[in-house]
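Only one chain is included here, represented as structure tokens and corresponding to the form predicted on its own.
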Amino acid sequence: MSSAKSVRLALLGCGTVGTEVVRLLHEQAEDLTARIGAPLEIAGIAVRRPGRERGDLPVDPSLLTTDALGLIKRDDVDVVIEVVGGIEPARTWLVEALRAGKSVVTANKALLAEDGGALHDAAAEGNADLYYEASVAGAIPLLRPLRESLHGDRVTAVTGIVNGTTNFILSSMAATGAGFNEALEEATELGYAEADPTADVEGFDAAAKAAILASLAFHTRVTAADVFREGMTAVTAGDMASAREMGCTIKLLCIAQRGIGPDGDETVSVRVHPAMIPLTHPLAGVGDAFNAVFVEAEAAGPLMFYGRGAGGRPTASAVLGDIVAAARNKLTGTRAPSESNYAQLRVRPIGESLTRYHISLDVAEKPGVLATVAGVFAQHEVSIATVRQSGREDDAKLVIVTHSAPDAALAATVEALSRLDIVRSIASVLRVEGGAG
């Protein structure tokens, strides 16, 4: 350590999360010193605009700098905290810090999902700690249990609601019968949705988190590019009503599963998409902007993690927990558990994943329609679980739920249905998860 008297911190970024980190360091200074065995001291804060008004932020203005790399390279810095986000220059900064043997605490899910391997390699090279609890599900203690507590077990599946914005939107649609645009407008007015909500509603945010979760759970490097991603903008009030009739609700899920591929090899599947789940499922009752993750392990069985997944203070809480761990290790000369990627399992494409489909068809009302449609399912070796039919005059609606089948076979079935003259439109296609099938 640079000093026996304190652990010196370099903070990169002082926006919503960074500001709360500074406040918590100030408010809990005495307790933190007792927990760690030495005081925490801010050596510097890298910001883009040092002269910006920062209200009553409890920090000496002389600590602010625009030279992030220079701050990182200082000999008196022990732990680097990054809450800026994005890929570059954050990757360059953190690799520099780790190679120099400085502990890193980051909340940067995008960087970890795109190139977490580079950070882990740099940590190994510099014999340094890399902590990132705040990158997934805010204040919920989730990554450390996967990384450490369940290290002696075999995790078979991780299913979660990891984006608060989309969960608020879908919860509002389910409760009020509103359409997607109405629910999004409400989420924006309440501050749950950004001015540009694309990263949330198109699943990019959840896909990054899914990659991180799968990497930890299955001891395999998984990147965001490996994750199948489908947004939830096409979910309609009609879909919600249909889900309700089935005793289900709709959630945007991240699903990571260990399984056997077509060739008998062990693989992992990682996907993000809206799905119907039974109201009896543990995730079905997760409302508002809350997050929850359901973990299944062979020995431990089912485990549930629930709480606020976003916001400055909850996220800062997770960051602070990592700072405490990194500081303790600095004092004792120890390291956190290193990356575990020994399994190197193949990430199977979405087509190989087993799932169920809920398909709503507008069809011509005439004899033989149901038989023709059923024949298409049989042709692609997809078994039908239930059929509901309603209609008037020349129009009819068919709602079909399948048994489990490879996603490729289900997608091919939908494509074949769209080419039938008797099918006027495919109103919606949703995956069904979490029930017998």
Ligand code: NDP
Second form
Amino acid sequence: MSSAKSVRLALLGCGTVGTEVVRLLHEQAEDLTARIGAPLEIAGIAVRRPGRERGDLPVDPSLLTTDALGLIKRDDVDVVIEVVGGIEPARTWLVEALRAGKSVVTANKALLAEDGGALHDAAAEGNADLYYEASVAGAIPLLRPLRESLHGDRVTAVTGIVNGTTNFILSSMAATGAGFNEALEEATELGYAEADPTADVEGFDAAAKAAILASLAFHTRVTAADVFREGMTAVTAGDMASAREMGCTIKLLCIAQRGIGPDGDETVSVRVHPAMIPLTHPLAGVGDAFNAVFVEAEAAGPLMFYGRGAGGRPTASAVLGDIVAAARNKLTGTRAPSESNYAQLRVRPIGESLTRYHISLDVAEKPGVLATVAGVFAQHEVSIATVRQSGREDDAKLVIVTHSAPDAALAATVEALSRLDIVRSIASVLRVEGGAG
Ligand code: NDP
Ligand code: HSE
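Please move on to the form predicted in complex with the ligand, as the form predicted on its own is already shown.
Whole complex next, starting from this chain.
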């Protein structure tokens, strides 16, 4: 510690989240000092454009700098808070800080999912704290429960809605019958979706969060590259109507599950994709841009975490919690729990994951069609749970829901169906989660 009187902070980034971190530090200064036992003091704020208009930000403008690395290296900095985002230069900055023994608080899910190992290794090298509560599900206290509270238990599954933008879009489609484009337009107008919504709607943001959650839940290093990812742009108003008919809704889910692989080895499955879930599932009622994560542990049973997963102030709340923890540790000379990756379970490919499919087919209406279609499922050892047929003559539609089967067998079934003459088109394929299989 450089100063006996205060804990000195270097803030990297002062945008949506950083601005609110500064405001909360200012508004709650007295309480924070009482809780920590020493005041928190901002030593400097690194930004890209120091001349940018920042409203009534309660800081001395002379604290702003473009030299992030110079700020990190200063002897009077105890804790580095990174709310810039992206892989580089954030990785270089944080590795430098951690190796030098400075505590790091970051909201950078992209970096943690891409190369969290580099940060954890640097933290171990520098005997430094690495906190990242804000990186998944914004304000919701979720990583600390996984990293600490549940460390006496065995987590079996983590299933979550961890992207607010897509949850807003899907909730709006379910409520109004709107199509994807219309709902995305509404999300953009309301400021939920970014100008380029690719990371959200294609599932990259949720996949990064899935990697972080799976790493913590299963004591295994999981990166974004290990996560099966499918976006939600193909979900149609028709899919949503079909889901409703089945007593379901559609959510973009992040799913991390323990399981047994074909060789009897213990594995984890980590995936992000849209899925039908029953309206009775705890995640079905999570609307608007809210996030929720359903954790199942052997002794604890089911646990539900719910709240705001994005936005400057909610995210800053999680950042502040980490700053308080890091500052307390600095004062008492203790350390946060370090990375736990002893299990190193194999991440099984999507083909080995067990799931159920909901398949809509446009078929010719003539005798034997149903038997031919059923035969394809049987050839691939996929058991059918329900079949519904509507329409007649040239306009017949079959909606088939399967029992649980390996994803590879289900995908091969769909591929074989697409090659049948009697199948005019495969209107949609959606995974079904959360019900009796
Ligand atoms: P913003 O784009 O609003 O802010 C980014 C900040 O970083 C800006 O202040 C910018 O400077 C600064 N910056 C960019 N590049 C540099 C650089 N090379 N050197 C110094 N400063 C730089 O991002 P957010 O606040 O939205 O997000 C920050 C982090 O928080 C990201 O990792 C994001 O994933 C994460 N997060 C965000 C949430 C949200 O709701 N926004 C929710 C949860 C996590 P300048 O101001 O001059 O442009
Ligand atoms: N774009 C993200 C979301 C921000 O919509 O949830 C929070 O990580």
